[in-house]
Every structure is written in C-alpha cells, then in structure tokens.
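Below, in structure tokens: the form predicted alone, a single chain.
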Amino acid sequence: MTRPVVVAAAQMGPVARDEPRPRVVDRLIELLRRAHRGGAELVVFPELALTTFFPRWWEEDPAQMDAWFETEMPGPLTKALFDEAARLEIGFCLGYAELTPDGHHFNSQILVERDATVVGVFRKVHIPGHAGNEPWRPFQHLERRYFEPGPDGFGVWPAFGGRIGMMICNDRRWPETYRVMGLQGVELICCGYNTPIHYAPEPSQDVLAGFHNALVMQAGAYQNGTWVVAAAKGGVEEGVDSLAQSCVIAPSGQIVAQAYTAADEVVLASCDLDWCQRYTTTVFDFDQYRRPELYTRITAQRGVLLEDVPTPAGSGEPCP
C-alpha cells in the first residue's frame, strides 16, 4: 500500500528591496506552473516569500515597517496566486509577514489545499536574532524587533491525503519542533527559510551553514519518521549572501532531492506517506519506547540550571 504525494520545494533567488510585490507574485506563479508541469500536488515556498528579508534593517519606529506585512491572505496582490493554484488544482505553502486585525505581527506560513481552500496558518515559534540596534554587525537580524513569537505551537492538519505540519526557518533547529508534531502523527513537514550564511555572533559557524541546515532537518525527519520539504530564499540579496540548498528529506533521514543553484528553482520528489510507518512503528514507536515521565525538565525548565547538575562520581568536589 502506498500514498504518494508529489511535492516541490520552490526555491527563490533574491528579492530586491524595491521589487514590487506583483512582480514577486508573478515569480511565484511561474514556479507554481513549473511544479505543476512536473506533476507536483503541493508546492512549498520560502519564508517571507513576498518581500526582501526586511528584518536586516533597523527602523526607529517599528510601525514604519508595517508596509512589509500582509493584512489579509489572500489579499488583492496575492489573489492571483490562489486563483492560478485553483485552476491548476495544486496546493501550496507560503511564508509571509502577517499583520493581524488586532495589531499583532507574526512571521507566518499558510497551507492551501488543491482547491485553494485554506487548511491552516502557522506562526513562527522560535524567533532568532535581536531586538536592539546593533550597528557593529555588517547587517542586522531584527526578527525579535519586528515579530512576536507564534502563540499556537506546532499543529498538524489533515490535508493532501496525510497529516501535514509546518515550521519556519529557526524552528527547524529545535528538536522539540519535530517531536511535538511527531506526537500528532505528522507525515510531512513544510518549511520555508531565509538563512544568512554569515553569523555575526560566531563567524566560525559560517562554513558549516549548509551542514547545519541539513543536519537538523535530517535528524528531525528520521527521529520522527516524517518527510520534510524545505524551501529557501537564497543567493545574494541586498548584499547579504543567504543559503540555498532547498531539499526534500525522507523519513529515513536521507536527502532525496536538492537544489543545485541559488536562484528560482523547483525541486521535485514523490513522497510516499506510508513510508513514515516504517519508522514510527519500529525504532521510533513512541507508545512502546518513550519515557515521558523522565522528560519533564524539557517543558518545566527554559535555560540551563547548573546547580541541578549532580556532583560527578568520585570527583570529591562539586561542579564550580
């Protein structure tokens, strides 16, 4: 028995600061059409796909950044994408900046079925970067100034014949992201990201950007028996070099398809959702093997508490 779903990671190259949204939507529609020609049923677009990565700029008054946000989805400018998706009978997952009617600012992702109905909205949980002005950086990463953490956690939705989850960029680095969805029987996770290759707080990590990107998603896929479809906005955007390497990862942890450019590119793969059970009913049979009574520290504690570390046996002295 098989449940194949053909997916596409729709990678984007740079979006310029002055690139009009209608032109960006045209690019998304072209990627959608290319994915459709390849047989895709679900297309995953990057994080903040509609604009340049605006958190790299400091603005004294954050309200001046509201022009980068969408107040409705679909809206007048994005309706064409929804209309074309419905015509082609292809679903998609789109990352965008969301300004809610009651004034909340989220880094969001929407999942849309093949008939253009909205399945669910996810708001980024793990907000990276900083909130204050740090002009010493070659570019800033002000997500914590312009976005609130998503309040809803990690949901899983029935769609595309399976159980679909979502995460955005930094969420992919945290094992809890995958496990919370894994405990809901997730079978495919959609992820969009914008990842600068230069990490100003610790530049020694720059050379490992691609390795770390793949490492966390491959581990999360394998340890939770799920497919992961990850779409980047890569290339040099407004002087900042961002990681491409969009990919599709199997429940085995193997990368089955990957982008080979840093430009607009469609990465296709057929994902058999039944393959998840080869892992969730064996080595990662949660019901049989998990010991949640021993994991309470994960949700009861936020940071490291050194005073709770026991004295090593035979040391004779407590840890400093």
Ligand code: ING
Given for the second form:
Amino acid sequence: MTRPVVVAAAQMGPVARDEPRPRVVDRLIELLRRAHRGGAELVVFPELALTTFFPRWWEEDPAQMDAWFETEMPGPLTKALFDEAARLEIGFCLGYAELTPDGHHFNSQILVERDATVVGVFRKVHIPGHAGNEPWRPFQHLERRYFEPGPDGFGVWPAFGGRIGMMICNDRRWPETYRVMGLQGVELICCGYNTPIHYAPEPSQDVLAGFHNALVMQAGAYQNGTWVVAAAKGGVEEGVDSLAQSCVIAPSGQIVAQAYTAADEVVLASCDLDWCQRYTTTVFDFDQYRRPELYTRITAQRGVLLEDVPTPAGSGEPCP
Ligand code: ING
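Got the form predicted alone; any chance of the form predicted together with the named molecule too?
All chains and molecules follow, beginning with the one already shown.
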C-alpha cells in the first residue's frame, strides 16, 4: 500500500528591498509552473516569500513596517498566484507577513489545496531574535519587534490525501514543534525559512548553519515519523548571506532531495505518506512507549530550574 504525493520545495534566491511585489509574484508563479512540470501536487514556498527579510532593519516607528505586511490573502497582488495554482490544480504553502483586520502582526503561512480552497493559516510560534535596537550587529534580527507569537500553536489538517502540518523557520529548531504535530498524526510538515548564516550572538555557529538546519529537521522527521518539506529564501539578500539547502526529508530522517544552488530552484520528491507508519507503528509507537507522566517539566517550565533532585533517605551509603 502506498500513498504518494509529489511535493516541491520552491526555493527562492534573494528578494531585494526595492523589488516590486508583482515581480516577486511572477517569480513565485514561474516556480509553481516548474514544479507543476515536474508533477508536483504541493509546492512549499519560503517564509516571508513576498518581500525581503525586512526584520533585518530597525525602524523607530514600527507602523512604518506595515507596508511589508499583507492585509488580505489572497489580495490584489497575490491573486495571480492563487489563480495560476487553481488553473494548474496544484496546492501550495506560502509564507508572508500578515496584518490582521484587528491589527495583529504575524509571521504566517497559508496552506491552499489543489482545488484552491484555503486549508489553514499557521502563525509562527517561536519568534527568534530581539525586540530592541542592537546596532552592534552587522544586521539585526527584529522579528520580536515586528511579529507577535502565534496564539494557536501547531495544527494538523486533512489535505493532499494525508495529514499536513506547518512550521516556520525557528519553529524547526524546537523538538516540541514536531512532537505536538506528531501527537496529531502529522505525515508531512511544510516549512519555510530565512536563515542568515552569520549568527551574531554566537559566531562559532556560523560554520555549522547548514549542519544545524539539517540536524533539527532530520531529527524531527525521524522522531515523529513524518515527512518534512523545507524551502529557503537563500543567497546574499541585501548584503546578508542566507542559508539555502532547501530539502525534502523522509520519515526515516533521510534527506531525499536537496537544493544545490542559492537561487530560485525547485526541489522535487515523491513522498509516500504510508512510509510514516513504518516508524509510527514501530520504534515511535507513541501510545506504547512514551511516558508523558514523567515529561511534565516540558509544559510546566519555560526555562531551566536548577533545583537539586532530593536524595532518597539513607541514600549515599556504600552498598553492602
Ligand atoms: N531565522 C533564523 C532561524 O531560526 C536563527 C534565526 C538563525 C536562530 C540562526 C538561531 C540561529 O533559522 C528565522 N527567521 O527564524
């Protein structure tokens, strides 16, 4: 029994600050068409795919940054992408900056089915970086100034013949992200990312950017028996070298396809969703092997507590 879905990680090269959004949408449509020619049914685009990664700049008045946000999805500028996808009967996942009608700012991803219905919208849970002006950095990472953390957590939706989840960029570094979806039976997670290679707080990590990217997603995929489709916005964007290496990862943890450029590139793979069960009904049969009664710290604590484990009375005596 197999349940294949052909997916594409639609990697983008840099988007310049002054690149007109219609031009960016044209690039997305071209990637959609290339993916369709490759047989893709689901195309995953990067985080904040419509614009340059604007959180790299400090703006005294955050309202000035609203111009980078979408107030409708689809809106006048993105309708062409939705229309082309509907014409090609291809689904997609698109990352964008969302400004809601009641004034909330989220780093969001929308999942659209092959019949053009909107399956769901995910709002990034783990917001990295900083909120204050830190001009000591060669470039800033002000996501915590411009985005609110998503209030909804991680969902899993019935779509594309399986159970589809979403995560955005920094979410992929946290094991809870995958486990919360794994506990909902996720079979394929769509992920977009914008990852500067230089990490100003700890530059020793720079050389490991690609390793850490693959490490967290391969581990998350394997430990939860799910596919992961990850699409980067890579290359040197406004002077910031950003990790590419978009990839598709199997429930085994194997990378089955990977980008080799840092430009617009379509990474294709046929994902057998039934392969998930080879892990979720064996080594990671959660219901049989997990011990949630011993994991309470994971939801009870945010940070580390250095309380010492009480030693049982009489312990420490040399064994007779
Ligand atoms: N970008 C980065 C990411 O998590 C980052 C931020 C880079 C955090 C390197 C830690 C180390 O890939 C976004 N947009 O989350």
